[in-house]
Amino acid sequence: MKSGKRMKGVVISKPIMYGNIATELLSRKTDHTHRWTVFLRGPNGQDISYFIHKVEFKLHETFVNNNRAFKSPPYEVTETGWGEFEIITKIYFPPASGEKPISLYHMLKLYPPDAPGQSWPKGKPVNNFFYDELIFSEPTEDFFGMLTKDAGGPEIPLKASGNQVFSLESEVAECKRLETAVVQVTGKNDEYKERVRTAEAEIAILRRDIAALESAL
């Protein structure tokens, strides 16, 4: 039978991967540049069919057909093009899930980043992905069995090796740089807020000599 009662104090997370891949194009028969690949997976590769209806990808206007709709993996969108645009990738549950679609946002990225003194290599590939968790607050019971169809170990692996981008070790690695830099701003916080401290006292100075000058006068 089914249920769509919700489970109380149930929360769920699904981690996913989206963005683009894009490689220039060597030979060239048109103004494109660049062939690109806009997707939505598992971070290194798993299912996610599962509990995942339809996705839509919404390209740029000027594309023919430009939603782009998938009811069964893979979810991607290869074409080719020039220019760098926002790519709207919206996700659908089941209808027994409850749940409403989800949006994501990114830019295509076709152009390799800036590094002085460097070239890019001719033919490799820019790789501009996401890392991102669907949580699910209560999920229906019918939703919950199929988000937990596939719970047969840990989705994000120790370590990075090989096609898998995201792991457990790089996430660590990412919380201590992020560790980092709330320490290098609050330092930089503390040092403005002592100069504004010094600057109010030697203003307060300032007033009170001027004042004692306007009364001597």
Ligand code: SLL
Contents of the next structure:
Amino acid sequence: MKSGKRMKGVVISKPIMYGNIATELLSRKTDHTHRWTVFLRGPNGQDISYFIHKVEFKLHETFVNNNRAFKSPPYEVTETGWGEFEIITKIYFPPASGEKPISLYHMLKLYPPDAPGQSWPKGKPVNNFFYDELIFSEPTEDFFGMLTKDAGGPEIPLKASGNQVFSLESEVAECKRLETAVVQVTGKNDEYKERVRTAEAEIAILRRDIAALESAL
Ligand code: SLL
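What I would like now is the form predicted together with the named molecule, since the data block earlier showed the form predicted on its own; can you produce it?
Zooming out: every chain and molecule, the one shown earlier first.
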């Protein structure tokens, strides 16, 4: 039986990985300088198609057929080209989900980051991809059924290896980095507040002195 009833208080998140890799073309027949692939996939290589209806990649208008749609994985476009631009990846969910499509904005990166004094090895791919999570708040009963259909197991591996750069371990390390940053920012904040307090006390003294001098005139 179909159920579009929303499940109160239920939140489900699904990890995704999206972005691009690019390699410089070493032999060029046209003005194209790079081969690149933009993709959306499970960060652990896991299937994500069971809760996705369609994925569209909107490329720059200079590309023929610049709106590329996929109803099944792999959700990716490989092209050659000469420039960087923003790619909109629009994810559609099954009609029964009642969910609106989600758009991800990604800057296609072809060139390596600037590292003074270091040269990028010829032919080494440039990676520019990200981990993210799709959050479904109060899904319909039908969509909940779809979202929980996978066999379970960790969504990302315990440790990073090879191409799998996002792991539970790197998540913990990232949390530690954030905690350290929070401590540093809080410390600086306290320090500046103390300086403001001292300065305000000095201003109060000076104001009193000025008032005393003015009344003595
Ligand atoms: C730039 N604002 O000027 C950007 C636009 C567009 C890149 C980049 C087309 C390839 C083709 C292509 O690479 N466009 O001709 O099929 O850098």
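Take the two forms, find the largest set of C-alpha atoms that superpose within 1.5 Å, and that set is the rigid core. For clarity, every value in this text was computed on a predicted model and none was experimentally measured. Residue numbers count along the first chain shown, from 1.
Q: Any CA movement of 2 Å or more for Y50 between the two forms, core superposed?
A: No, its C-alpha moves less than 2 Å.
Q: Superposing on the rigid core, I want to see if K188 changes position between the two forms - specifically a Cα shift of 2 Å or more.
A: After core superposition, the displacement of the K188 C-alpha between the two forms reaches the 2 Å mark, so yes.
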